[in-house]
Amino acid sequence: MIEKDEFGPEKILEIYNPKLRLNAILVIDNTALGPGKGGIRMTPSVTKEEVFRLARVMTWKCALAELPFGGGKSGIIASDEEIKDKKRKRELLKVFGKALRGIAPETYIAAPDINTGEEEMRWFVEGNGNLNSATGKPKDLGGLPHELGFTGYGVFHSTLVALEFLGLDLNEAKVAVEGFGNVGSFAAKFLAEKGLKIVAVSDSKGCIYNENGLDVEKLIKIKKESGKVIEYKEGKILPNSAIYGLNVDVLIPAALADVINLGNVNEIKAKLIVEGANIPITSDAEKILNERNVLIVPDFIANAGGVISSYAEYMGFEEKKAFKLIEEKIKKNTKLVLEKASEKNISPREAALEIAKERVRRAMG
């Protein structure tokens, strides 16, 4: 259910072109401190209360992070033979770019998220008529694409302030990453350089598990050639649901939302759960969670790489840049909410929304 407040939604549009068969939504949250910004996802299940509920947590990652944008977001129900056809796909693209012409890039700006990069930017842009429509678009049209590991950076630096902050050492702490695409394999690949131990990494074939430490590198060459991470043989191979369970001291889930619920939450032995992915908890489980003193940073702090990555393109900064631009603020806006929800003695999650939920007052007057 989309629950209509004080701060949004602001417009939800359902596009549909009967010619093409392009089914889409778009969800415009709120724009008081800029237009709407957010990735277009394409599935076969996405819905408008995802969309919208994708859209207020880009509202608040906007303003946690400082950033001169709203929250929106955007789905195309697209089958999986859909996204497989090149074909296809860049003429949804192109006609969803076409659509929102007039309201993007005025009061939404597209990015990539679940099955869109940076060639489907392309496409968006080359429909829409407008480059300022779409942020993580190719080099050559001036982008600073996702497929760099911007969001993945992020969790990285969220992830060293929180183990800093519950006083783990960086050399003992075991990893478990869930979704082993451009976030998660990001991440682990910056945590694994960093000497932490990563022992478990999923996708949606399986997860490989060794206690003694998976050789990052060597994994991201084997998902790439083979679509599989359970194609690397040095461990056990494991369903892949297996890996909410593991004895890891931090637990990054990094694809899909409502992963850990009510169904799984009584198996996580992890004392830190850094979010990668878009609202990966369901609202039940991380209140069990909370109550059993699991430290959680919450989404739009840890993955805010991806947009903070998009307002240095917005801007055009370089890569170099973008990164270091990355890194102050995900590591400043990581300590921030840890200490407030410390003091106050609230959850980081209701400590980032207090921060969030002003600025954006602050901005509507």
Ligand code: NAD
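Computed from a prediction, not measured in an experiment: that's the story for all the values here. Here, rigid core means the biggest group of C-alpha atoms that superpose within 1.5 Å across both forms. Positions refer to the first chain, counted from 1. Compared with the form predicted in complex with this ligand:
The rigid-core alignment places the CA of R101 2 Å or more apart between the two forms. Relative to the superposed rigid core, G184 undergoes a CA displacement smaller than 2 Å between the two forms. Once the rigid core is used as the reference frame, the Cα position of I25 differs between the two forms by 2 Å or more.
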Given for the second form:
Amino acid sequence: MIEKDEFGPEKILEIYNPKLRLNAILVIDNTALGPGKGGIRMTPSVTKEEVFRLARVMTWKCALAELPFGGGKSGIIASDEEIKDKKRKRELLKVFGKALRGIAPETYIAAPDINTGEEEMRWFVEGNGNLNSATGKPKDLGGLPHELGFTGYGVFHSTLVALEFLGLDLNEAKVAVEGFGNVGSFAAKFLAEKGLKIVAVSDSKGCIYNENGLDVEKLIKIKKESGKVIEYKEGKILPNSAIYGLNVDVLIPAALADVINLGNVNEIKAKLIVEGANIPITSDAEKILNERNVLIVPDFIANAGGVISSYAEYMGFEEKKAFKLIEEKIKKNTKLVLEKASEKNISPREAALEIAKERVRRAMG
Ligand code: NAD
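The block above covers the form predicted alone; next, return the form predicted in complex with this ligand.
Below is the whole assembly, all chains and molecules, this chain first.
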């Protein structure tokens, strides 16, 4: 059930192409600040409710990052076989792009999400006919692919600001990163370059832990070659679920949703959790962590680097300028939210939501 409220959703579309069997959903949540921005999720199980929830997160994320975008999201329901079949995937993306002519880029701008990346954005804009209908496109189409690590770069800056806020020494801080994909590997890389000690990383196959620190460059190479971080031999191999309870200062969940929950919240030892992934902590677990004074930087602040790079692409900025913009915006917003939360004695998520809602309300007039 989608509950409509003072913000939206403005449009919920079901798109079906009987000839090519495209089954898709588009939710445009709120366009007060600009066209609804959000990725195309391609999974067998994507639902209208899921797309709506993600579109709403985009409304807040864009408002908080002060971008001229609203919130939107789309989903293509496709089987695992279709997702693996490049030809079929291309067909689906093209027909979806075509179906959204007149809607994208006018009131919706697509981007990568689960199972869609820069090539999928190419097919989408080919079908749509307008290069502005998606961001995260390949470089030859004037794009700034998410594969350049923008989101991880934002998570890195958010972590630095939060550490400073807590008065923790960067050179002493021990960090664990759950998930070593696009977001996790870049966050780990930038943090290690700054001198922080990455003591554990995990992926779907397991967790590697060394309290003296891991060599992140080497890990990236090993992950690329073998697909598994546990092939890195200098450390203890643990089940991936062990990462949440390790003795670290900073925990960066950067893979799945709901991984920190009532089942493991009492094991958490970190003083700071920076949400690289979307909704990695359940709301009941978050409440307990807030009571324990564990500082949580919410997803829609910490992982906004991707959408900020989308804006940079939309404006025709170069890569370097995109990284700079991400640094400026993420630093400013993380600080703003943490200070407001502390002043009002509320959680950072509540503070962030207050700011985002106020900006959207103002734009709605
Ligand atoms: P990705 O597919 O590149 O990487 C996901 C990683 O998670 C992989 O290394 C995978 O092995 C790992 N993983 C899967 N199951 C795991 C488990 N049980 N334990 C530990 N690791 C596991 O995905 P990504 O683009 O890095 O996205 C990660 C998260 O960040 C998602 O929640 C996504 O919605 C969010 N996010 C991504 C971006 C972006 O620009 N890529 C932007 C905003 C938010």
